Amino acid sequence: MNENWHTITRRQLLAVSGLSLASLGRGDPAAPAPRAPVAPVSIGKCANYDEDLVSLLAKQFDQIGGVRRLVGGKTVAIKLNLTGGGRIGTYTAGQTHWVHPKLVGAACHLMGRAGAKRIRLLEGAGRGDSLEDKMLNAGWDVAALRSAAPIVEFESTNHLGSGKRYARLKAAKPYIYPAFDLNHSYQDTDVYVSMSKLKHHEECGITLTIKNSFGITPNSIYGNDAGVDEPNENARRGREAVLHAGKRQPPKSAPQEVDFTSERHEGYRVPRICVDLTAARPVDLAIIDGIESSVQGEGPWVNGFKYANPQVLILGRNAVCTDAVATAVMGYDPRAKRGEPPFHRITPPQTPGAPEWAENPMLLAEAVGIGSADLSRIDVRGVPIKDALYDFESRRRG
């Protein structure tokens, strides 16, 4: 059997006019998809970050309903994807595994011009650094970002930060956690924007909008060195023990798992936790940076990680719909099952005999009513999927 039978080829996309791929190897092709919410998604083409990003973003915002209606007179929180550190060759982090600072600046400028009252840039910064320090260490022009709109603030959400208490946000139909204690910025906002990168993920297959939600969890509560009873504001380590593997629980002060007997495998846990987080803190606008990117993993620490140039920018108002279109642009079926690319480990697990699959977070999200992964129901605007297709799988293997 051809091991790539479940990926989308350009010929297949042309055959279905860039629409539904739900019947490609998905069991009963007549079975209806769950009637989850849908929203339009825009695809734009852009060769590099030196192009007119403001004009491109403005056009795509208009294609999905306009930015002024969304942000005018409101506080906007933007969760960036600045995972890890390092770089490969001469490429900057923004060209491979982080969202690019020029794109962040363009988005802030447009939202400020549209009347946003306040813009907060959010992401976890390791080792106790401020978010500004993390950006400066990577060569970002923080002053330019700060002046991109009338009020631009920065906050590392790995800890309590500038808030007086953590915000408890609940997931209506939880898989793993019924609620999460998060930095106040994820609650103290009118509009929540996710800016993620179009790329693979070592354990979960892909990193898009839903996976970007994983990074909103504070290390002080969900980190390996979080407190037993209360948050540890000096926590510096990652979230592997608590979230990835479920080897320990968050502090007793935080919501505990709904089922302590559930699977401890990260391919089972991480996609479900990401969906719980997306349900608890819904995304009002998803921006996926695929202008320049990478294949084989989420960062340069992954063996075989390499540069890619998809030349696409994808925007939508629904996290699931936007991720479904982005997955198709990557050449994959957004309705793929666990163990089928891209929902498998792209590097062998370190523990012999450990499962190599990951669940499809879009289907998990669809099942609890967050959005639809059915391309036949999504109004794709701008560039058609077939004209934006970038075969991530062949480049990963090449």
Given for the second form:
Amino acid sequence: MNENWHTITRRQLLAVSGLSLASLGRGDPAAPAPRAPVAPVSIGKCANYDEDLVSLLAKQFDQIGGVRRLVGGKTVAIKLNLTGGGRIGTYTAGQTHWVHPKLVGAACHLMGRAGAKRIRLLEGAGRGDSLEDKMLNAGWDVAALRSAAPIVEFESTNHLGSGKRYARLKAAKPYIYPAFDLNHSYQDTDVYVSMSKLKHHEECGITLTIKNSFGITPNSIYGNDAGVDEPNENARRGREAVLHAGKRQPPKSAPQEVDFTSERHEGYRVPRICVDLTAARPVDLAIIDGIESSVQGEGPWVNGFKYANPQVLILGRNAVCTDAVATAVMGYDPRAKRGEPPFHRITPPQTPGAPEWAENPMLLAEAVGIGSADLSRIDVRGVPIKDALYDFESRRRG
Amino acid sequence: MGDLRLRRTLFQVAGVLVLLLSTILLARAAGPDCWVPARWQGGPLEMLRRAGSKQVLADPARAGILRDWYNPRTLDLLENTPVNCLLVTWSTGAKADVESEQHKLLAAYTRAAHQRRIAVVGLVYPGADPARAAAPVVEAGLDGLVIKGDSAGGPQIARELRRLLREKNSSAVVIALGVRDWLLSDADWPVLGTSGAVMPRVRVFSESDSVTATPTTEPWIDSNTWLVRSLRAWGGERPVWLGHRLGNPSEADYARAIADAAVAGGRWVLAPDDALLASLWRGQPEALATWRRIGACLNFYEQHAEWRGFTPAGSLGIIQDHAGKHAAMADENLNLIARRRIPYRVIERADLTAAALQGLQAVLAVSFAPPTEQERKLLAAFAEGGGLLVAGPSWNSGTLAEGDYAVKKLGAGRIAVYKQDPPDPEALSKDILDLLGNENLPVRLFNVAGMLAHVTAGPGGRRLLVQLVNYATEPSGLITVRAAGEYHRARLFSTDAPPADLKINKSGERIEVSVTKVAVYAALLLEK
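Starting from the form predicted on its own, produce the coordinates for the form predicted together with its partner chain.
Following is the full complex, with the preceding chain placed first.
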């Protein structure tokens, strides 16, 4: 593990807070791609989920151009981050590693009020469960969510689901996969929302809205027990063999890797696959729940996983810009190179001597023109980064 | 006038009923069937025993309390509790004069206990001389002896004690509280008691506050419910006692140990710890309040004794064969399948008939020796009729498994045959869930990571009882219970609150009920 930790500097912080825009990234090999698109990002402060989330979210939607224009008369798909299970102590999953049900409810309510025709909540559910079952298993009030807007639907996207066939979505400039076969809900939507948690990730360093797209891949095709020729609708295993390690390919019916000889290290593959997925299914609205969260990993199964209370809600229309701002709020440099904090393994590798670095997905996304990770170009609205700063690194280590 | 006559008749009928009920209760209180046991060790012999086993009490005052415990005033503590059987220190193999002094003390104590309709049974520890343990039983008026220990000789000692007691025309019973194997090698135990149980709780393996797990791992729960079910399936109507002690228990630990045994129809032998006993002796209000609540817990299960007669409801039948070569693995199957919250029914191999398989969707038959021809036919007929049979390699279905097991069609049903003998219980429990399908379980629970459920049905199948035990130290909340069937009433019972009706939400052919909070125990009674 890289012990020369350096997180975002005071100078960088000054830069992103608008006092100096001069120095970030200058002369760096990861210099900003000048043409990558940018969009405003809003930061809001919120102590906990008992506060008035509807008002806060409404205000933040207004800060990035309003939600009515985005969702009015349209079908909206919201990919939630409900990774794994478990909990620590008395904290619910929504207080640590899942997006919180109250935030989901507030978003549905506001979108419904803004005229969304239909809202579909999406995430993979395991072992033959429905998404509603997964939510019930975490103590969510599914009935309340269902009534938060005129039409709220739920679909587990780990399999074919209610669709007749998988949707093939293509990445224009792929790193690993030129296209993906996905649950129909990712195609049959006008607006795609990635709602993620502000948290660390054991292998990749951090997990935000780009990384959240990793979960849109169905286990039936990208799971360890996916079929060889065709999808396996009874698949129940994770995606380690196909996506993380590239030890096997998805079924022949699905698009295969562009280069079978490429690096197999998960720190190389996972960020690239996430960027390919973000390119294939572009994010129209990125929402990052950092009101209550965790440090040290993506879930309680990671050694040293701890509760955190950053008290921030971040959202924007561009996933890369939003993730870049969120990374800065976490106290990291969003232009950090691979191996630099936070882009490396957090816990020691299972195989001693295995590589520990991970790529910076924002720079990968920027390089293929999805969005800019250059804080000096991003219009941050609401609370300035310096006032929202929550030092994930010291809390992780402390 | 007619009204008056009717009222008088009703009073008379009620009077007769009350008399009848009291008679039944008193008659029942006389035998081990309805003994509610508690460890009640003390006296000079207990002091000596502890010194011998190096369980020296750090606090000299507590040692004094222990020595003087058989003062009849300690019986006052049992008022308003259902405890009606005390396990007292009787024989340890100590010098004759020490044991004799203890027996004299206990003779007086037993007389006082009997006046309160409390039975007294003497604990016989390893090293005790059976002849010396049995000789003073009649004189002291003991109701029985309880053999403790973990050596192989328990059943032999029991037979010797029974013979000696018969010679003295004593009706005192001999009960085991040792390793479970003792029970299986002797058919005459009036109570199926074992100390081979665990302290029920959620186990945390990590040294830090965090839990070492994988994304889909649930916390590890130690529970004895499977053991009670296994013993009851084997032992029929005989009561089941679990005789384990709790390490440094909280009040909730007591409630959990009582509930863990009671939900499956067993009884935990209440074992108050020394600190609690000492505080009770001193009359400390907090300890007395704790004791009252423990008593209320015990009372709850005795007040709902009817539930013990409910039959396990579940779509899975597990055939139990104690003569099988993988008995330990068979136990682990019962344990882990319960932990996956798959309702099941234990079927003794001797009771394996077509009627025993009635209403089941699947039968697990991996843990018994190669089936007889008749058993084969019976199980094959079950599968051909649309059921799922899960068997071991001895079934020899002619299908080779690529993975752990192979599934092939058999008539209208399926047969899954495992390659490994016996299959890994952890993998098997997961496979069973996959094979059955979550959606086919008669009862599903949501948001219950630290909880287990015991599901039983009342006579006629019109009532379904879902008993929930929370093994975590913190209360659990926002639980959803989903059940297949047309239930129109849902009542929630707990040990510390009056029953409450809960709202039923219908969802197709199922119903869902939300339970707001479970501290340690709750029972949801669904009625059609």
